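What follows is a single chain, given as structure tokens, in the form predicted alone.
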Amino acid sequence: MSTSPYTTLKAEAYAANMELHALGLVIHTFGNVSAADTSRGVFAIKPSGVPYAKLRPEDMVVLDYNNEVVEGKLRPSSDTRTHSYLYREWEGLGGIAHCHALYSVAWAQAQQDIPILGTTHADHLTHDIPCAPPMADELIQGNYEHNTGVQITECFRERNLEPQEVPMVLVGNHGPFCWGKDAAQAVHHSLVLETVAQMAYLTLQINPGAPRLKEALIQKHYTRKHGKDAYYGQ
């Protein structure tokens, strides 16, 4: 019996997809995570429409960055072309997660950035969480999932944002995409985004005029956990 060279990669993608579901960030089959092997230029992703209860590691579909199936018998996630586009455009991504979590999607549907209002947000990034504008009609009628990737990267280019510094985005009227050094970190960022989205919503319900977190606190909380002077954790 032959052993697949992608067994470990598929197991990583499977574990991340199951964690996304366990965290309550997806309903039914509305979510996906991919795990990339950057040395081989391939990624493993959840198959389309398969219930999480029936999902197995061997069901993961492996593709190259040009969307050609390398290994797998099932149809890959409908969002595959968004994942592949981001892997091609942004070096260093090891995992991407997409879900339709409640508060994240609410902000995306409102077409609003999530403002940095507190230190929980600043622990993870120093910017507002961007919301990319809704997709233009001609792009919707084209290669939609590929163009979702274009929509994301254009938003970052226009705002002069780096994906390593801002590992998450809201796609207007759609929902969140997050990424990281691996699939597990992409899921972690998805939970951070959903939590911050809920906190920001509640804050603005309590006080619609709540001010943005002051810069000194933004920098203090971010540098406690990131960079050469970080001192949080072991």
Given for the second form:
Number of protein chains: 4
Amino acid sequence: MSTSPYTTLKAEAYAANMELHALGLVIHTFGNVSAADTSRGVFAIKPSGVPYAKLRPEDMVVLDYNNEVVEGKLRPSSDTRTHSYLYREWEGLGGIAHCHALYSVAWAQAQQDIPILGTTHADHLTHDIPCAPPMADELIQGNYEHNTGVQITECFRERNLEPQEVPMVLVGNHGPFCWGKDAAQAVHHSLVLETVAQMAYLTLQINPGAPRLKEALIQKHYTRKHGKDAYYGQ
Amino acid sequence: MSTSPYTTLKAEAYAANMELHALGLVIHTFGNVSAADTSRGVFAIKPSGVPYAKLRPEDMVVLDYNNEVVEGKLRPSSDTRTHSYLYREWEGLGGIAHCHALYSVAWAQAQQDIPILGTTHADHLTHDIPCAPPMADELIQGNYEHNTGVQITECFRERNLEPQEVPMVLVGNHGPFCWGKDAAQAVHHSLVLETVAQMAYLTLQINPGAPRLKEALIQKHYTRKHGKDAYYGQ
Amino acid sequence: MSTSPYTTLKAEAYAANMELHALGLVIHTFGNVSAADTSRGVFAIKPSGVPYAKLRPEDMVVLDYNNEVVEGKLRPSSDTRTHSYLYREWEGLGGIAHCHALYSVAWAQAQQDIPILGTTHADHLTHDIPCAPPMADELIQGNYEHNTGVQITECFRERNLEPQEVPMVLVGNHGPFCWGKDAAQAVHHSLVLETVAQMAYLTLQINPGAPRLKEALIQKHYTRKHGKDAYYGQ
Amino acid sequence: MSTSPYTTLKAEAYAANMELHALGLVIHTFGNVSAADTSRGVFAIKPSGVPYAKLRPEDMVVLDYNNEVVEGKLRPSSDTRTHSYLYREWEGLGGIAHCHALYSVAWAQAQQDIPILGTTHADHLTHDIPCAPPMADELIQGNYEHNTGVQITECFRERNLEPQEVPMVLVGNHGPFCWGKDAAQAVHHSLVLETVAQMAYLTLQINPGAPRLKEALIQKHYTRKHGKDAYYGQ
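For comparison with the form predicted alone, kindly provide the form predicted together with a further copy of the same chain.
Let us now look at the entire complex, which starts with that chain.
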């Protein structure tokens, strides 16, 4: 019997990793999800290099926000330092997901924000989905995964974006990072991003001059689903 | 045992909602279908926020055309007022379906009608599929879902279209609404629309100057399938 | 027990119709395959309007090349006269398939031949896949399905194409017709056409100036698979 | 009981062929994988013309690098001489895979290298994926499959590429060949190539001017996964 104090957290991280894979968002093994326990300042993340078919809840690695392993025998995902940096900098995140889904990656490689073109987008966030520029060479050659976190938070700071309002970002030339109140929501946001990325792609192929969604519709769709007057549910 | 007088109507609405989902037309939970009993002036619609895996026939909510709940404990879909408005304005509709299918949404976001380019389209309707323009700000800020219905019927009135002949519309920047003699047909029209939307997309990518289908073919394909001399069936 | 002399022919037609559907080439119910017995001058074809899930071998309708029903109680496919015309005009065809597969239809709606751009195409035929122009109005308003056959054979006559060498055609604004030595091969050619149509689409999106396959490669790939010196097999 | 000294090699080749098919990379039967035993100078390859559903490990054909059959009763794949040429010229290859996957073929037909546009690509190789030009006519008319191997190795020689560093190539107007330390890795590289081909396609549709990945990111992603300081694993 497991007597680990992190059994629930590891189960949550495990389930979210498997869901990301089941949704078809993971190309090869390129994906990782973590689940945080903010009260204890720790998070559980997928181990490095274990195929999904063999992954078990007990394989999850638990670390604190300074990347010290608290529990687990396997090596944590190589992207761990991006996760820990975001948990440390942005209070209140309960989960983070990273993947290489096709349309999300295509926009990241195109180095373009995904413009808000419709209500599917506005149901989830009121801003264009930001694409952080590729890192400066010295940041790449340094502590790369840590600096990926820096690049994300800098992008939000410069554009005055709040991570609670914009729960997703594209890292230029790389791919998407999404977050949420827990790991399941981070995975859900990854799916929303991929869907919105494909819709925006198709829209601009049909009409390269398709206008941004008008402000009144952005506000209406967002507030009917979020905030104190929310009444939305399809 | 259920002694509800709406058991059959709710079963029809339930089956149509599940079919819309099974056809892959529902992105996330973004879809809702209703089934109307025109003789009694009521319709059954999907409740708000229940995942498809947990949905049951008895969860459907029955309302009259003034949005008064006649039977059901759950909150009806947030798009209910669009459904009720269309049932009230357009006599004879037996079902309405709404979803966020990818190619349908892309054309709606492009704010373009889907031109009639081939016989697959003409087998179902003789007009371009209309894209209603986004609503004026005061309509958005008012009774939004009700006004979505207004926007649809206004679009048909201005263009002199009959809902019996054109059983589908795109709402600009939002997505498709389809209808029919019953809920199953409304779902079928949603699939037709998504297929025709993808074919038109691909056609114009290959040949941006692809001509509209000639009038003789439009009439031939439509009349061999519809009307008193119909003989069609593949 | 069936004592029909057409049991085998009907079984062949049934299996081919089900395979066309299983391959994902049939949009809705838009597809039909027939199998011919050239020695007896008859063919078996899918009945009109029966859903695939309910289709049975005994439902196939057997007709002669003058469209007289030889066996069967159901109404034959509305495209029957196109099949019979081709069997009558082009000796030796053992099967014909028609569908509304997405990329094949897109090229038909674009009213463009599919250019031969690679060895996948050349493994099957040495010519561009012809797109017959839409019919003249008087042909459409007349015996439409019969005249679809006329349009196809006229297109081949004008371009000096042999149906044995080019076992497929696009009918402008409509979709593909494919044929072969039997119904199974007609279905296989439908799949080849859809694949080649998608490859050509993607190729020209990447490089609108992609050159036609050079003649030496066309001849090499075709002759290693066809004719007396064939040695091909992957 | 089999007493063949090649049972293991044939099992490896069989499994890799089935995996290539299961991954959806084989269009029709257009695919073949071989597994080499470099110590004995032989390889096992798929037989010609056997459908995947009927393929068995014992059907694999074993040949030496001069194309002499060492074991097996069936005819080896018609592409066998391309495989043997590459094994002979490039020491150390343990497996080779060929297929007609859609996006890989599209780039080959477009006669363009696939530019390195993101980290998904850089995780596997640091170069653009080369597209060898179509062969000269006399090479096509001669020993075609042998000369396909010549065309590939010539392309690498001219561009100063090492097969260990660039484990994949497009043959112009034809399709991809991939290799690796064993047959399973050759199949994996085929999947990587198809994924990267689709990502690059989408990226350039969104932004035709998308820049090549910066050199620091290319080096970082490749070295964190390969070489003596590798630490990568998602």
